[in-house]
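In the form predicted on its own, a lone chain appears below as structure tokens.
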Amino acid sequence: MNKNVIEKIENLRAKIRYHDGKYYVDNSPEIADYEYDQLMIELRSLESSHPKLITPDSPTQRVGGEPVSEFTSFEHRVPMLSIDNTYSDEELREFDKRIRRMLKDAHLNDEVGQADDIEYVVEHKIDGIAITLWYENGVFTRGATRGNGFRGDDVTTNLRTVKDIPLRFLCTDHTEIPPEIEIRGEIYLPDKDFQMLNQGREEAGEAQFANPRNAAAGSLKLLDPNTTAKRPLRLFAYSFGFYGDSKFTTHIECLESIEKFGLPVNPHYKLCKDIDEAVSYCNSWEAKKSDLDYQVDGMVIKVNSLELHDRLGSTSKAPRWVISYKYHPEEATTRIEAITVQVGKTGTLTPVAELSPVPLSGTTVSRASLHNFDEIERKDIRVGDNVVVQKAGEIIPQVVKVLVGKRTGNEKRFDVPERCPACESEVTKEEVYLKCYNPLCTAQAKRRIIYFASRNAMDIEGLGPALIEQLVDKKVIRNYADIYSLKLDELVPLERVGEKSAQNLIDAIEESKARDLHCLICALGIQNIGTHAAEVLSKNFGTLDRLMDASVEELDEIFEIGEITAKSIINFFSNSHTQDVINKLKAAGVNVKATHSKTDAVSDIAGKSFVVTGTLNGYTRKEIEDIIKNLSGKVSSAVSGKTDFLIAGESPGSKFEKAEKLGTTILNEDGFENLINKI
């Protein structure tokens, strides 16, 4: 092997990850976005080059392999317990009195010096999920999700996916990294992304996470890697769990080497020399969490002697040197003015209370999704009602309680729909929740069009919500493949739209009709479908004929479809409206392919399962399973009885020997670039 590469490569990951400490542990990026993408393409560039150096740890290694079809155990060798709670500054000082007392009757006040001299250190409590990171000998190799405390999830793979995770510690010093050594934290996702990713949800008729932590823990806990990585999932480490003979004092000495491994701590850490120090931290948080870009439900008082943890211990449940100060949601008091409906692309209808503007967590809050017309009949909520409202994990303003007492006589029941408030045309009943299932219904055309045309579907710069509601009142559209029939004449005369705006788009809505398939399997507003799902279909059907073809049972084999979804898509195609706007966006010249697909023959590959093994010499693995999924092949990392191919690179191992016996195809190389050359 060339000396010289293997420097390379080496120097290229030490940049790497020196860049990645800058950007998520310090804040300070050095370099533009530009210039560390071009250090990522050459590193994958010599690692596709060459395969044998490539390693677990080398920053282009954070998505691999195949998805996982359930999580393993995992036992924590240091149980995460939990931490109690107190919620006012009388119990915050009554813990400090425990711990002094517990000192006292230990006779352990000589071990520490006097009482006033015990130091806490006072943290963000932040609303996320907590995980455990292994190290060993400074590379990550496995992490799991807290669980009960004794028994967690092994989500290794996911966490890989977290760039805040450096999978290999960022110390240059190696005297100081442990052998073994645990990092505890706390996973979350950052309020503006939050935002987004609820927002696609919505757009693609999934349902919204109800807050931050759940949108965290769910994204977790996907079976798909790939999918985790497009979820933006960031780290605060806190603590150490296990780190065996490693010399930490404190607390605040453990919180400095994390740091320095490259793993970030939130900023926000005090060293307090007494409780009253530390309970003016807490309570000066209070009123400014609201200006952070994530989540605090309170704030975290550890004792900063580690001695001390040790000489406290633990109850079966928590730790007895630590608490949580947690902070009440904030409320607030306001009248429901009235209460309309939404009616949503995939015709959901939701109630949503009108309310009289009221400041709220940083905001002024004038609206409430109700949720369902059920959750109106349960509390009870009317027009005129005074209610009190706070923000689900501080950002969706929601009705927490009607003021029964404050009733005058003068309120309004709220009448349940029997009909689309946009199209009159009746409602269904599906759960709880009510639908209108009329194709032509304008309210669902215009969320349809909205989303067709969104940066995450067919990406139509210019054509935003408030021209597509002029288009469609004043009916010069109805449906989203009449975009693509829009004259400059019809634009020009609408409010803010003078010529040259108007030619701007027409040649914006020229070029999306070359977007790939997956693009417009996203933009058709199936339900349940959003980008990765579209990804999904387009991978495995080439063309939007052959999805509109497919059966329930080829798409319920499909990883990640599933029943419900594949209904959905079964439904959606059957409708003879939905039949005749593809059929204009085709006539249109729209692309219906995919563009890396060789669809029109792929009756060699399309539908057969492969599984990829040994090494390779002209390809890496990565770009041989991207050429099987992108001409509609399945990819599999186990020998089966439908296994279809086996691709055998040198030293194949167990599963060349295992195909063998079940009569499985095997190919090399060349026999598989025959293969996809027959196309």
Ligand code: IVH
Second form
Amino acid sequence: MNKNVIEKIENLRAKIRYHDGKYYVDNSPEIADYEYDQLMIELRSLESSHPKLITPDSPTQRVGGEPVSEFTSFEHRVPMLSIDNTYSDEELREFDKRIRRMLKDAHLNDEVGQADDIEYVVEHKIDGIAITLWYENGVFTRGATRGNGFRGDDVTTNLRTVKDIPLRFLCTDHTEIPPEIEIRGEIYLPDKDFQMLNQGREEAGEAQFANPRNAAAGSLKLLDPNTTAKRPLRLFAYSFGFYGDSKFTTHIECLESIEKFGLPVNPHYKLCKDIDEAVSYCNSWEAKKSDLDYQVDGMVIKVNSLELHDRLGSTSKAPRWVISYKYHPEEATTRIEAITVQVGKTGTLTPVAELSPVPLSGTTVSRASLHNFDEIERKDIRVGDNVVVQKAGEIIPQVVKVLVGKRTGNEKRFDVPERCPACESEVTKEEVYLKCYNPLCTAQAKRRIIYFASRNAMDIEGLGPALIEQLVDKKVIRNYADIYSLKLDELVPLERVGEKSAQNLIDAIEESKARDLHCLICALGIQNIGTHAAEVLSKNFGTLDRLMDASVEELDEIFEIGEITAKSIINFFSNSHTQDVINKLKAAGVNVKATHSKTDAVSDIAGKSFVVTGTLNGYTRKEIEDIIKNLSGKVSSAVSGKTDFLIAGESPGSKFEKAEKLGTTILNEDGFENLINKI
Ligand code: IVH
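Write the structure block of the form predicted together with the named molecule for the protein whose form predicted on its own appears above.
Whole complex next, starting from this chain.
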């Protein structure tokens, strides 16, 4: 191979990457588009004469993937959690107080210094699509959407078309490039590109996107990467996910490093010395945000110290070291045409306002949740009222207030139902909610069965809402255990069911009996238990019987299960009707054992409190702490009466003495490994 050609190709690629960085990251291009295009043309022509020299990270290789029929699933090594929201200065200050309280409660002040010097980094909350990008030795290998936080879609080929995403890190110092690193950020579509895209769609007679976020999501999830390549998607990166042994100590350092790697970080981040400064920075953007050419739905406030991130940890939904400050959403005025009542799967009655359709933040709103019946009274909402609506959390519209001045006298008060609209049994008031506790209520039964058969639960193909409606209305089934006694001749007479699809359904039902325990736990429809919590419970208890026998304390000790969830589990299983249904499931042969359970040994770690001290040989501090947390153990920094295990490396110091005094079990690294290997 001609050495000159190789060199020429490499030089061209380096030049193009440099100018990509100038254009996309620094926002200050040094050459005109024409010159840039000439570089690309030259590179393309050299590569087409020497196809063996084409590498996947060449700038010419962004587009070229074949359309796919569906995306493959992508499991996140580190969960992509969500962020808790706040809407006021007070709530932000409460967040700061909560952090201090938690650090204090965990006796951590000694290690973190007085908790009164917590710095925050405040960033724009970009209203786009969360994605993750994996780089191996500086080369982009895989990228995915967030999905449910634990599993997303592999959209690598589409992400390769996003010019902000370098196919290879732009930094030249190779000693800084880690073997493996995960960068997270938000894909968005700038406002002007959104408008152009919609204009083009209108001209072509195609449906328009409701807002830039939907347009970005739609573009990223196209099955043909060539179409995605035509959408000018952009990226702001905001954190690392997995970062191996890289020694970062602050979030600011992470942002600087991401920029060094060549990924764009939103320039408006600010290091604030305390919560007051963070609050004023958040406020300062409320009026200015409309000047930006991308959508910002709030600010994100992050603790700067990564050590504090570790110490504060996460709930199963969101890390405790971050909070968002959401700006007040847009409002619109419309009329309430009617108020209807929905019955949820746990029997809660929810009033819903049926509205005259009105455009709001990019979508047309025709229904709004009224949350509960007290709310109707408190806001004095009447049928026929003109009301102000807004989207809370951007998705579910809600009624903010009634325009009392517009009343004509023909508005009608809504009568709070005394009976369930579906089964007519009397309802019970529980705090602000009305509940139907009739275990045989058909509305609830339908919702529960729909949930039971759904994809994330028992995944019974062919058993969808329409069929379940019919089966319950015709009294063929009353609860989800009845699914397992369905017969072919009960299905065939139903609407839109043929002989063949009935047999397929019977087969799918049979097949679902073998689902892993976590699917069943999720399918039961226990309040507050979604897919992830179900996996945690399945791993910790191993069998349904053990879970049913668990006490609140046992449940509460599990790292990711809070007190409220623990109570709803206990409530659920203590109901005699539930017990009957579960007995039926068991009798039908539904699997009630976990395949990957942590047997008894697991309970040696799950819910137990660990302190690590001294120098370890086989692990970094973070690694050993992550192992413990992954096995649902707790890590704290100070030894107390509540500590179950002290893991002591070399030169352990005073914690060792304290643990000896308290009679805490002390393990060396081998002892710890024995403990985890029992699993
Ligand atoms: S940090 C664990 N920083 O907001 C949370 N997220 O509502 C780590 N988002 O899923 C995310 N701008 O998609 C972070 N500057 C920013 C962000 C940001 C937008 C999104 C992100 C997340 C969602 C949560």
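Numbering follows the first chain given and starts at 1. Rigid core here is just the name for the largest C-alpha set that superposes within 1.5 Å across the two forms. Here the structure is a predicted model, which means the values were calculated and not measured.
With the core superposed, Ser324 shows a C-alpha displacement below 2 Å between these two forms. Core-superposed comparison between these two forms: the Cα of Arg146 travels less than 2 Å. Positional change of Lys487 between these two forms reaches 2 Å or more at the C-alpha, relative to the superposed core.
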